[in-house]
Every structure is written in C-alpha cells, then in structure tokens.
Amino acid sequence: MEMSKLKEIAQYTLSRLKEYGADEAQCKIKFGLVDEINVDAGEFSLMRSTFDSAVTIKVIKDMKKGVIAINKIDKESIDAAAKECVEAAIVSTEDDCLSIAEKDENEDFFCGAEKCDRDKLFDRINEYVEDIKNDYPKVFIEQLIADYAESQSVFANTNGVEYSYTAAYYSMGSMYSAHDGDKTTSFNSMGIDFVSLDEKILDKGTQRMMYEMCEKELEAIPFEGKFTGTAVFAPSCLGDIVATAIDNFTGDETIIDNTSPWRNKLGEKVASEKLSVSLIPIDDRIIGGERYTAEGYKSKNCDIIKNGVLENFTLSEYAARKSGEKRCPTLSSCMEVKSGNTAYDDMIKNIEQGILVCRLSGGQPASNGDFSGVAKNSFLIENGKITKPVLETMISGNLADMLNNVIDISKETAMDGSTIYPWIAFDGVTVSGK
C-alpha cells in the first residue's frame, strides 16, 4: 500500500475522532505483508504469503481516556471505532496525567532490505536444514519459521505529529533439541533478524555453538549437592536476566507505586562499574528498531546504567508524569550490554565451580529482585573447563545483588538484529540439586 494512502487514512481517523467530541487524540495505522516459510520436524510444511492491516486509537475527553484497536482500515470500521473510542473515555476515569506528544520536526522513516527474494530465501532455508543435518546430526529442528516481512505505519495526532516507517527484514526462529537412540534433551530456540542473504543463515550469530552444545546436552545427569559461586550467563540466557531486571527496578509499574529498590537512585551506583546497559533502537546492529515511541516521540539512544551508575528510568510520558520523573527517550526492547576485556575462553579458565547458564526457566521475580529458577541447557564449570551438562538444577539469587557482583564480561558479544550481549560471569548465585 502507497504510504500517501496510510497517512491520508490517519489523518481522517484524527478528523473522525474530533468530531465526535475527542479533545485530543492519536492514532497508528500499520499494514504489513508476510512471506513465510514453514519447517516441522526437519521438513518444510508451509509457504504462504499474508497481509495485515491495523488501527490503534487513543483520544483524551475532560482528562479521561479511551483506547481502541481494530484489524480494519476502511472508513465505515474507522467511523465505529472512533465513535466507541470517544464513548469508553466518556465512561473512564479522569486522570490529569493524560497527555499526548507534543509536536517535534515530522520525518519519514525506513530500516531493512529493499525487497524479497523469496527463491534465495527458500534455497537459504533448504541449505540451513541440510547443514543441520550434515554438521549436527543428533539435532532435531521441531520446527522452523522464516519470513520476510514487510510493515508500514503512520502515527498521527492531533498536535501535528506524523511520522511514517517502513521496516523490511528477514526473520528465523527455530525450536529444537538432540536426540540419540532413547536419549533426549528438553527443547531450546533461537532466533535471529538480518537484512542480507549472501551469507550462510547458519553462520548468523552465536547459532553454531548453540547447536553444538545442544548435542553435549544428551550426556546431562542430574546435579547432586550445592554451593554459593560463580554464575555465567550465555546471551541466550543473560537477555532475560538484565532485561528483567531492568523492567524490575526502572520500568513504569514499580517507579510509580514506589516499590523499586532504585526509586531514589538516579545518578547514584547501583551495579557493578563493569556493567553498562543501554536501549539502541537507533544503532546500524539493529534490524528493524524503534523509531518512534508508541506515545509518539521520536526514539533517541539511552543508558541506563553506565559504568555501573543508574543514569534513566524506562518511564513512559504518562509514568514520568505520574511519577515526577523525566520520560526515557525510548521505549524500545533493543538492549546492548557492553562488552568486556576478557576472552570467553579465559573467563571460564579463571573459574574454580560454576556453572553455564544457557536457558533459564522460572516465574517473575519479586519486585526486589529474588528470584529462582530451573537452569535448563546447562553446564557445570569445574577447575577452570566447562565440563558435565546437568539436569534438574536449581538456581536462585537476588537481580539486585547480580549486577553488583560481576566478576567479568567477555568482550565476545553475541548479535541477533535487535539485541547485543556478551556472556558475563556473576558471584553469589546459589546452585542446588537434589
């Protein structure tokens, strides 16, 4: 669809959405197409191509607000939603931190590849299998997903704000495991955003040493014992844990209710100096990123930990408002932990017991940080080598005290198209098994 079109079909909605009484008032029109590319247990199932369209509302009455979403874009759907919009934020309950985005320099946006080629695609995936099968021939593919898609979008208000963006990429994920004779390991995945098919997909990222590990995997015993040391976190694993905790101590929820351990810590140390974390919509690694926020302020680049100090909350407009806060320039997922200065390899040299965490499995964790969980994938660290994988391994900390005791980060990260992180070894993580 002509982005004309997109943006001719918001600024109606906003028009609609006046008269019918909003005082203010935003929406987002999106529509994507999906070439897609199915595999199930090693063998491809699927090819489809599908379309999508979107509409997401929100408008202010007296400081009361209505939200509405529908997978329509025609104006007779846009005329009811509009109306039902206005008529839910009649009924709300009125909020004097309501707002929408004031009105910046409007700008056209696009990230990813021109076009698809779906036969290089579909040989690239048919090659992806068949090195699977060569290279790690106990690894069973449950199934594959690959696509290219395609979105455009317009985000309009009525302050004047309109911003358009086409993102267009391809996608992998897989879900798999190993398996030899009666021997299997529990389930992993992966996945994986790029731009380019001139390169092997399976060269992509860290997704040989996954698969290889994986392999290992079918020798797991159950761990027996337990002790207080030394966790290394696979950026497979780590996304979550720094994520989490991120979300945990800076994000909306727990700034407002006041239940942060960090609520008053900005500009004050609440890592380890070694830890830097920042959001990277806007970065040349990332496929796809942020470019504006879904309130409708441009995306910016932010750390929110630097050399171990707290530098921003993740705040939306309406928690900054509620919060007395200032409003983090993105509320993108794209995450990079800065490297470190130490080789992986020398990393786990450097460790008498621990253990290798690759997938961790476990609930949300207490708003001040405890957490447990099942280690899953995973690997005992004995005098300095990576040694037994191990079953029905507990593990269990506090997120907060984590990021303080970082004893390294290997300067190997690992990149996925929107996320960036290394392995990092953390002290005072208990590991329990039977």
Given for the second form:
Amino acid sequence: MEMSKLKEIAQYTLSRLKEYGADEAQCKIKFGLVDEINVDAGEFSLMRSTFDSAVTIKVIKDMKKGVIAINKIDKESIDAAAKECVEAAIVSTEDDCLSIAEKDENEDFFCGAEKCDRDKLFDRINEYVEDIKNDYPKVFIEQLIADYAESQSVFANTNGVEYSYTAAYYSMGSMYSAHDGDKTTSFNSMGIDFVSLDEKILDKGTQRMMYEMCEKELEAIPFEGKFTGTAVFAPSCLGDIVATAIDNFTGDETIIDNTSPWRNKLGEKVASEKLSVSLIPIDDRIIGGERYTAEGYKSKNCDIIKNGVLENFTLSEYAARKSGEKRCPTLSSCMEVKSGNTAYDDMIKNIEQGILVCRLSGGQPASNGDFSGVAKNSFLIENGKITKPVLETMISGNLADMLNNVIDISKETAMDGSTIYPWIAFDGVTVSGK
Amino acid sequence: MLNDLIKKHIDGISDYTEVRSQINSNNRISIISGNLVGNSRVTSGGVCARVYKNGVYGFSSMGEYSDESIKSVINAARDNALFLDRRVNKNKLPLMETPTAFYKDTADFIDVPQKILLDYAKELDDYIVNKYPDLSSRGVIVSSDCIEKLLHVTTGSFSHSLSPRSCIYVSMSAEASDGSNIELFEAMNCGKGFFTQIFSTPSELYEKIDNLYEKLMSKKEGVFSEAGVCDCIIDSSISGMIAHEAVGHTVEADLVLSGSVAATNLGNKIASDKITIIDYAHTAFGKEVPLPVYVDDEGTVCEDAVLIKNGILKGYMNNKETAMHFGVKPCGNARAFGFSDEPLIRMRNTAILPGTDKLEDMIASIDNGYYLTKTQNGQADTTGEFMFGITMGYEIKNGKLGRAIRDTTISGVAFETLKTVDMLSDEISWASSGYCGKKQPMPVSDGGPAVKCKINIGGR
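Now show the form predicted together with the partner chain, given that the preceding structure was the form predicted alone.
Below is the entire complex, every chain and molecule, led by the chain shown above.
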C-alpha cells in the first residue's frame, strides 16, 4: 500500500476523533504482509501468506483515556472505532498523568529487504534442512518457520507528530532435538532475523555450535546431588536472567507500585561493575528495530546499567509521570549485554564445578527476583571442562543477587538480529537433581 | 450474507479446501494499585482459506469480508499449495473422509458496554484497598473475549460457533519481614460466557478476595522449599496442568511425529492404574465442559479423545492428516486461534479423572512433603519432562499442613511421575482462564482431582 494513503487514513482518523470530542488523540495505522514457509517433522508442510491492517487509537478526553484497536482501514470502520474510543474515554477515570507525545521533527524511517524472493527463500530453507541432515545427522528439525514480513506504518497525533516506518526482513526459527535409537534429547529452539538471502542461513549466529551441542545431549543423564556454585548462562538463555531482571526491576509496573527492589537505586550500583546493559533499537546489528515508541517518541539507544550502575529505568511516559522519574528513550526489547575480556574457553577452564545452562524452563520470577526452573539442554562443568549433559536438573537463585555475582563475561557474543549477548558466569546459583 | 458468499465460492472447488471467516474480540480493564492503566477494546477479523494438495497445505488470509477477499484468499491458498507441491513432490493421498458436520450456535453476541466492566473493576479495587490498606500493591483485571467462527469445507461440513469467555484476575503483594515483596494472583470465576452472563455484582467475589489475602499473609511468613524429590499433593485446582503439560503435549500427534516420548509408548503402561486422562470435546460428567468445542476448524465433529486409560497410553490427539497417518479417526483437535491462523493440533478440555480418596486422608499419609495449591505457568518437553511454577503451597509434616512456602518450581518426567501416583481425591476442579502457547495462543481448559505423587521440587 502507498505510504501516502496510510498517512491520509491517519489524518482522517485524527480529524474524526477531534470531531467526536477528543481533547488529544493519537493513532497508528499499519498494513502488513507475511509470506511464511513451514517445515514440520523434517518435511515441508505449509506455505502461508497473510495480508492484514491494524488501526490503534488512543483518546484523552477530560483527562480520561480510551483505547480501541481494529483491523479495518475503511472509513466506516474508522468512524465507528473513533466514536467508540471517545465513548470509552468518557466512562473512564480521570488521571492527570495521561498525555500524548510532544511535537518533534516528522520523519520517514526505512529498514530491511526490498522485496520477498519466495523462490530463493524456499531454496535457502531447503538447503538448510539438507545441511542439518548432512552435517548433524542425529538432529531432527521438529518444526521450522521461515518468513518474510513487510510492514508499513504511520503514527500521528493531534500535536502534529507524524512518523512513518517501512520495514521488511526475513526471520527463521527452528525447534529441534536429537535422536539416536531409543535416545532422545530435550527440544531446543533458536531464531534469527536477516535482510539478505545471499549467504547460507545455517552459517549465521551460533547455530552450528548449538546443533553440535544438541547431538552431545544424547548422552544426558539425570543429575544427582546438589551444590551452590557457578552457572554459565549461554546467549540462548541469558535473556531469561538479564532481560527478565531489567523488566522486573525497572519496568512500569514495579516502579509505579513501588515494589521494585531498585526503586530508589537510580545512579547507584545494582550489579557487578563487569556488567553493562543497553537497549539498542538503532544499531546496524539490529534488524527492524523500533524507530518510534508506542507513545510516539523517536527511539534512541539507552544505557540501563553501565559498569554495574543503574542509569535508567525502562519507563513509558505515563509511568514516568506517575512515578516522577524520567521516560526511557526507547521501549524496545533489543538488548545488548556488553562483552567482557575473557575468552569463552578460558571462562570454562576457570570453573571447578558448575553448570552450563543453554535453556531455562521456568516460571515467571517473583517481583523480588526469586526464580527457579529446569536447566534444559545443559551440561555439567567439572575441573575446567564441559563434561556430562544433564537431565532433570533444577536451578534456583535470585536475579538481583546474580547480577551482583558475575564472575566473568565472555569476549564472544551471539547476535540474532534483535539481541547481542555474551556468555556470563554467575556465582551463587543452586543446582539440584534427584 | 457472508455465509452465502463463502458458500458460493467454495462450491465446485475440486481440491480439499476450508474457508473460514472469523472475528476475535477482547475487552479489557486493568487497574494497578488504583491506576487505570488499561481500558481497551480490541477486535480483529477477516477471512482465510486453506487448501490441501498431495501432502502440503497452502494458506492465505485477509482482514476483510467481501466477495473479492474471499476469492483472493482461496486463489492465494491454492497458489501457495501448488508452489510447495511442485517443489517437494510428496505425492501423498487425499485427506481421509470424515462424517459431514453441521453445527450452528444458537447464542447471540452480547456487546457488554465498557462502563460495566470498568465499574465492576473499580468496585473490586475499592473493596481491596479499603479492607486491606497494608498491601504494597494490588491489581484487578477484567477481561471478556469472544471468538466467532463461520466455517465451510469442501467436504460439506459447516459450522457457525460463538465462544465467549470472561474472567477476573486479582493480584496482591505485601512486604515480608526480610524486605522482599511477596505476591499472589488468582483467576476468579472464569468460564464460558459474556461478562454479564457470569458476573453480576462485585460482592460475589469478596470471599475469594478475603481468602487470597489470607493466603498472601501466610506466604509472607513462608519458607523456601527444600530442593529434591519428595511426596507432594497437587491440589485439584491445579492438577489439570499435569494432564495438559505433562501428558497432553507429548500426545499431540504432530509432536509424536516429531519424536516425542509417546511415539514408542502407544499401548504401554506409562502411569499408575489409577490414572485415566481424557481430552473432552464438549461434555463431561453430564455437564458442558468449561470451553466446549463441537466442530473443529477442519470441519470434524468433535468427540472425546481418550489419552490414558487405567495407566495405559491409548491414543493421540489428531488432525485429519495425522489421523490418516496413524490409521485412526480424528476427534476434532484441529483448532486455529485467529482468522490469519491455520488449524493446529490443540487440546480442548483435558482432565485427569477423579479417584476415591479424601484430601484429608491424602495429607495425613505424608510424613514429609508439600501440598501445592497455586500455579502460574507450565512448560512441556517432547521427552516428557515438564515443569510448573508454584506460587502457593504448604509444607506437610507428619501428616499435617505446616508453614506456607515461597514461589518455587516443580518438575518431573511425565511417564515416571505418573507411575508414582498412589492417591486421587474424589472431586474434580476445572481451570479455564489460560491460554496454551504453540505457534498460536489458544484458550484451553484443564481439570483434575488432588493428586499425590513423587515430584522434584526446587528450592534453596
């Protein structure tokens, strides 16, 4: 769809909202298409293409808010939604922290691939499936979903803000396990975003390393005993610790209700000085990153923790007003944990007893950071070497404590198009088996 | 009108084709610590088609209901099926024929005004803050969703279904003596129906809120569980998670074909004699189940799927394609979440059948273990290894309930854990507030009695 048409729809929506009585309003109009290829149980199963649009409207009237989302962009549907949104605001409750974004310089953003090459996408996926069969014969692709997603969106508000974003890129996610006779491993999964089909998909990121480890997991045995010691989190599940901690301790909910253990720690040390964490939507290594927030502010990269010191909460404008803190310049989840100085191999060599965790199957951690879960696709580390793959192994700890107990961060990182994570060795994690 | 348009386009198509028109709606109010952070009405609808060709599917969807969009999605789905068929040449047989379904829901859509949801939520929030001012945070979420589907299949099957579901979620937290924030959450009175069909006045939930507060106060003084394998009683309010996570996912036929542990165990003894697990379609124990499904999204008439009977693995959950592969009759487990989603093999209302024991006798039979009463989420593995997050529970010492415990996780290997079940209570509880995640979300329910088994519990 022509971007000018979407801009026209956005302005039409705002004008209708004003007519219906909105004091302030914002809308996002989006049109998208997806071409998707599915592989199930190792065989091609489905080709799917979807076309959809979305309209999200927010209205403030008499300091009361209403939000409506529909997936129709015809005038009749927008008229009805605009009217309904104003009515929803009228019956709502007053809140003097409601607002819409101030005017900034309007801008059109672009990112990604030009057009989907379906034939080449199929060929690359076919090659991927064959490569796995040849290079990792015990690995079985349980499910693979590859797609090309193209979207055009316009954000506009009654303060005169108008941004557009055209984004298009490929993604591939696979769920896999290894099998050998009666032996079978836990499933694992990986995903990666990319803009070009010029190179083999299997060569991107740390996929080969993960498939190699998957074959080794066939020898897994239940872990017996219990120790409290070192847990190395691989990039594939580091987000379960670091991103979850950031979300739990710096996000809207726990800052608004004052239950975050970091509520009064801005500018103070909350983690090991080895740890630096940033949100990086505007970065060449990130594919399709946020260009403007859902509230209509232009996105900027932002340090959350720098050398262990809490630099920013990850607050929306609403939560910032509510808590008297600063708005975060991005609401993106594209995260970078800065690499360290130790080579991954040396990190492992320095560990006498520990566990290498490659997937964590666990519940949502408590707001105080207590967590426990099952270490999946994981290996024991004994006397400086990765030894036995383990089954039925639980780990538990506290996220805030772990961030303070960083032993080492690897030089190497893994990039999947939306995050950049190293391997991190944490101390003080309880590992228990049968 | 839409029905006639779809019928017009599907008549005369030679390849197996499903055309579905669907609208999903969700109205939601979220109040966090007195702040109205969510007041939204979301609807998403359109039309889709799926075409089967020699062992592969083509699918397409558009967010419009028109003569043109129906024609477009059918053509695009056929082109997509041809695209794959030409490249992979599976040359598989046509899909199996199943009895033609005809189902028409007689219920009408009820558009509940947002003000009714908001007033209900505000009154509940007022009750909580006035009665329990010492809480460090509180949350009330009112959610009312509905999925309406109109399905035509070239086999002649037709279905028009309306699936409303409403729920209230309440959360509370309080500061423990060690300074940490302890929280508890409960989904209250969730089930099939539009909001005004289930909820009438907030006072109907006051007793549940009082109970939740009391439990939070116990948990605030709670201890960390001792890590390791021990005897546990999993309360009837959460034991359905065993049926869903530990067993259900491993016996979804698509996961069986991907090498799940159930693949080599059909007909084998995989659980205690006491265990029977059924995925109910629409009726159980003489009543409609919480989230009934009468015809699935492939046009198959829904029937119960018996998964485990007296400890023996009896069958899988199938769609038409996997049923043909295994040479069985499909029971109607192919379900799609949104109009732009293809049907996948999904559970419906999966339950462990009750036994004959009394809960108090079950507790009295344990010297050292835990009674686990609330869960938050669960995950399964194709190996049968499963976990649930536990958010409320109690120690059992010498046959009596002891101190409350803090959040933890339990895990086990399904077919080993189920062999350790030696007592089942004589009642069943259903939980229907959640979504199952598997490429697409899906409303599901699960149920069961209190279950006594040996399980691995996390802790410090």
